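Taking the form predicted in complex with the ligand, here's one chain by itself in structure tokens.
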Amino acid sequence: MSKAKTPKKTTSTDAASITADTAGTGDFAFDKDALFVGIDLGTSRTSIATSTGVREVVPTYVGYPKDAIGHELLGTEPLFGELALKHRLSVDLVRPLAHGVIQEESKGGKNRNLTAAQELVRHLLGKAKAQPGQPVYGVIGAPARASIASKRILIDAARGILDAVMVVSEPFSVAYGLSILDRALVIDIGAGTTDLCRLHGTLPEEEDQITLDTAGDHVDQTMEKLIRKAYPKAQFTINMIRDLKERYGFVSDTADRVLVKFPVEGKPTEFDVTDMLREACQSIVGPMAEATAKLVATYDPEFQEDIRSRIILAGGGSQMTGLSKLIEAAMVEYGGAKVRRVEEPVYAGANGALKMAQRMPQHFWKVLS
């Protein structure tokens, strides 16, 4: 890392004033040779785009050899993502966005979520190739709440890492990726989180966002509920439930039946998991239409049509099948909507973030020191 060239410092809440016509067009990166990265810090997943076009993606755990053996095993630096996973057992695994923010929770003054989100991203920088001395600009897309109420925490976990920072609500680096910024609403459905975010030309703020708890985490509780009643004998874990609904997941009244086999005692054998799969999928429905509901109707009554029909769903969760129509199907009730899907899930807020890195101009940017 180097020292970028020297823009005005500012803090974080300049960028409040960003209008579409400024953010959509012509090319105002202030520093051409720098390397700028787009990062989608998910409570699950973290991804980067680069502009020297590297993509990657590793899910947020960080794992940190727990004893000798451990560290005989597999030596005594962090292991990331999937590894860390596999190593579940010889690591101290630590997940640094656990309920949707970089938690504060600091262990002998040192703050293990802040490091092991540090680590992560400065873990997935290293694949991006910056030429020695090149400055890196990053753009880091946080779940809603993080960027509201942590801001600061994630401008503090990017120092050291890059030279240059904007953090933004995910669901808006989403957006920005498709140049939608103006008269529509984003739904990113996480693991942890579902996250609305109303666009009116400006980056949003606190009242254009509402963040819920029913996503991703919540329909693989609900489903492993559901089937633990109907089939008491059934033995599966959370993470075969998880895999199920990534698998299978529907929320359409009509598709195939879902038959899955569990051990019972041991002896693998055939369940019919259709129906709670399906009512597991629909439990979001709900309040994402009614939450979908109370944005629209506290803006501009002159614009509230536009919002309704540019509904983009993002995120992990947006991939169960039929989920638009049923968004639509439950907003009837509050004047109806038209919901559509981005068409990378995994990498929209990535590279949503790295298309504003490479545009924004300098004074936007919260230069790290």
Ligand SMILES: Nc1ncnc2c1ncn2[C@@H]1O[C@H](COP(=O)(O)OP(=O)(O)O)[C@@H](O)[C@H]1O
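To test you: the structure above is the form predicted in complex with the ligand. What is the structure of the form predicted alone?
Next comes a single chain, given without company.
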């Protein structure tokens, strides 16, 4: 393969290794009777798939009751996902991930983001109903550019919950789940990051991966600015914008008008947000097409046509109407492309991580004490 020039936005570290650290330490007896889990720990949503058939997805939010009244109303245990969002006025709401990695913000000497991530993973694993004493082995997806420090934080999040863990590139876990490991390119569009990974029959190296910050959160922020500029009296929150995008998001030039109601001084008022929604959603396509073109152009020239013919979209952002066609149009000047979306965008990463957990040999695992 020709040597790729590392794009400016790519800072992936240790991409050639499937683990965040070196091989597992201590004695590790691989147990086929263990509970295997795949976790896609995302900025906006976290999904889990287990060897017992459990599949769950929750918004990546944890809520802690603020005061005695909150404790009386909600109890003393943290709230997760939709329940935390529903009661966000009564709780300290923590969104522990940004740009796909756990933030290192500390409060009172403790990293509350790490604690929240641990409790969310423990909450999801509780639904898997592991038997007493049953070992739990998990694979966690991380952004392609996640640094060694970020991967270690993910491992710390699993400590005390999983018996052994691997941290892998999110788009690679999607590809692994689809059994597409050669001459293809996966684009995983999440909330915090858009991750691109090209496959060539081996573990991806640094030059095979690009992570962009232009993803779902970028769409939300862009749309919020556009609507506030057009309708300065409208009252709404970023959560309302995110819900609007997830229900109606599109990038094509032809679409039904999107009419929504926002309060104006407490009175529900209808607004046409079609053009703002389209512009916001399209804002991530340019950087995505540019990054795709770079990965294709630095691929072995004999196989560039092959990789252009197998571009796969995954992640929540892949569900925007018309996205595949718009990327294909942007790739015309590079010889054209064929782009398709995975059948289960929300679970594709967790499904691949689970498949990897069930198949990877012992020396790839990091044993947690």
